[in-house]
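Next up: just one chain, as structure tokens, the form predicted alone.
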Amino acid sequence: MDKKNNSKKNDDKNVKKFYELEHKERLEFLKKEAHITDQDSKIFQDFPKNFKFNKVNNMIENAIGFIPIPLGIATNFVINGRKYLIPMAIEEPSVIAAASKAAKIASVKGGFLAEADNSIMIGQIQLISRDKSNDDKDKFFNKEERDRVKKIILNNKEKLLEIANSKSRSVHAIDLQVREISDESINKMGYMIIIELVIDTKDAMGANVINTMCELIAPELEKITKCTVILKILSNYSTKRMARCKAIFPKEMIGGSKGIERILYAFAFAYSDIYRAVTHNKGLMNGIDGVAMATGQDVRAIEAAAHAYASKDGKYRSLTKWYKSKEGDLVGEIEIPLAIGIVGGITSVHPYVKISLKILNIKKAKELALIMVAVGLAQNFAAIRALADEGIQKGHMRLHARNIAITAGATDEEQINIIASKLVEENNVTVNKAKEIIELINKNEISNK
């Protein structure tokens, strides 16, 4: 019994863990554990010529593949007297289109006026009382505690931010705040001090090094306090570092006052009701998203921050604002956190970003940050006003029989288009119907001309 035992470890310690496996190694053990067919496993070989496996398998781990998303260019953009040229990558039919036609209805009144603060981020340390117990919560951090906690962190302000910036070139903590906040969750932890750096990333994102600041000076601080430290980490939430855009949409491009009236409608309901602001909000996000995965941007980040600040009053709410001018034409204005850069991270490494950020042509963060929340704006206003007007799927549904046609079979751009118009004319978006279709021009029972 124990040499089986024994055999069965020696046999455990020679198979190799997926981590471990060649590219091929670990598409053969998919195709015995997860049942993938051998033609299935050809699509994870195929790689772009300078975007080979090794890449890939250095940006994540137990890479097998990776999943193209298209890119595309929205066009018309006019931001602060200058075109651009904005590169998206998202999977949804419509958006680019959109983004690209409502640049085009604001470019005749200027186009978009943006700006952006300075990178600056923050990264929070937490401190609790080293003596803490269960059944006295406060034993430590009594109000006078805390107090002089604060104070000795305070005084040592200068040299903790001498240790924060120690290993750093480029990239400064510019601050040291100190505040206590009370748990406010199940388990009635009690009071908790949180020291916040203050850091000017420049043209990076800034992640890796604010997270590296904070646990720098993390000893330093149970040191001079006599307390724990248990997280040591970056916030998302960056409100510190605000982006701003405004635009006018002329009133006879957008079906002239009562247009505007059913726009503002449309408005009202997501500024008042949870269920349509999120809805509202994924819309523009759109936008600000297909920029960023462009541009190899923190999506997940981008988000999170953009949705707390929609809640920042108590209650969550559309991102933008719009009214009527005095003019009478409607004025959009969208104001969210936006945490990106331009240097570090995958920036450096991934070549469709690079290319995308060539495409843009721009020497900082803050300019990135103005065109993304450019094309937010613009895309929320396609929405509400494809919403308040024919409706969302009408024009939606155009672009998205096409793909509907390539999925029933067709290859021919002409057949395409048929076949779309078809689907579109009679209100039947499925991949059946649009087979049907394809059966009667191969019988030319329709005309493929």
The other form holds:
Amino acid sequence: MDKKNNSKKNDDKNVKKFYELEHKERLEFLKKEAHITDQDSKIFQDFPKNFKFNKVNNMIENAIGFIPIPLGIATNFVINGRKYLIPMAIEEPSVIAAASKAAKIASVKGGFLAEADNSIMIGQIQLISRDKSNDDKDKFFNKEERDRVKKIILNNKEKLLEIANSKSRSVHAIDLQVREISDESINKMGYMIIIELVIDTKDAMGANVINTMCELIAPELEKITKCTVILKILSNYSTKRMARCKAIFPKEMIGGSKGIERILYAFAFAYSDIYRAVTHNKGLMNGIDGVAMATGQDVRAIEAAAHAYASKDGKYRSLTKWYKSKEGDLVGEIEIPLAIGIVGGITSVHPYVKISLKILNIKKAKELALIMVAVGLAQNFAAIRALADEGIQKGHMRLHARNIAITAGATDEEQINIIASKLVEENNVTVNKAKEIIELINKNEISNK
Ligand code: MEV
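Having seen the form predicted alone, can you show the form predicted together with (R)-mevalonate (MEV)?
Okay, now the whole complex, with that chain kicking things off.
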């Protein structure tokens, strides 16, 4: 290496990596490199008493601060006969109000009836035939090899389960199954073998413990089969961990049989068309994700599983079903996989999450699943009812108009209300219009009362 390059390498050594910087240094770095101002950087120095920088920095890498998301409470929920106050963290207006209103209507007929499976998850280990040549073909199994390898694995099931369970006290692998998979479109040559650990994660979501178990048995699998392990990871398609809910919405509160008919058309649309179904499911996930965010769940895992489940019969469909009861009321049902936990992960370290769980006052992860699935159904009801009736913009617009009034500079509550009403009334919810109204108020041309 020439002298110049050598000295560059030494210089690089003296430059701290972002992760090595102290919090203040990270902010200084961003001021220099990413054009944030002193004022911007101050936002990231303001930590609540029990959620200081160190805590955030222990949760993720390269932390600089956190982004607050509004936290609210959905009311009126009666689930399996018990009343709940349900914390939801979400930035979208109308979601919490809509869920609460739907829950109130459902409560007339007893509220939500919900049930959830035990917390059974799957960890997958991918096995390919040991490399015999450079030819990819040899890395997949032929029929004879498949039978040999499967037999060895199943003969060693007890031992493998023992190894999987050797490091965990509360969570247990309860079964081990073997599948062979092949897909014409990706490999024309043959099969892989997938070993699946079936694990009861109890009150935890379980990702860490599942991945640990898969990694623990991988060396033994390679030893006994003389094959090669590639992936060792949980499956987020948590179909052994389903949650279901049903509720009845009385006809007289939702526009009678005409109202119900329109809602059923809305459902038929979502059931049969993917472009509508995705939006329909997005709406019900507003509710589920809101509770998931407030209670510290892995929202990405929940979303991935829900949308995969929506296509379980080969076509992406609505995750809810709606029909008319014999009495002429509207009945809604929902069924989704829900891998959630109330122990482990951030549930025991995140101060806000701990309070949300306290508000729910639940003892089991299963109970949280019941709550989430009920909120999902309520949210879906609220959305399709509004859409099948006057549309959602009117309700949305009121809250949106308040935000616009604040953006335009309104500070006092009364002024915000007046501006929001005028914006909606004139069907012109823009910052410019809001500024015009503020000017008129300041000139006393519109009363501030
Ligand atoms: C908006 O976040 C959700 C809705 O679009 C859901 C739906 O269309 O059913 C209103």
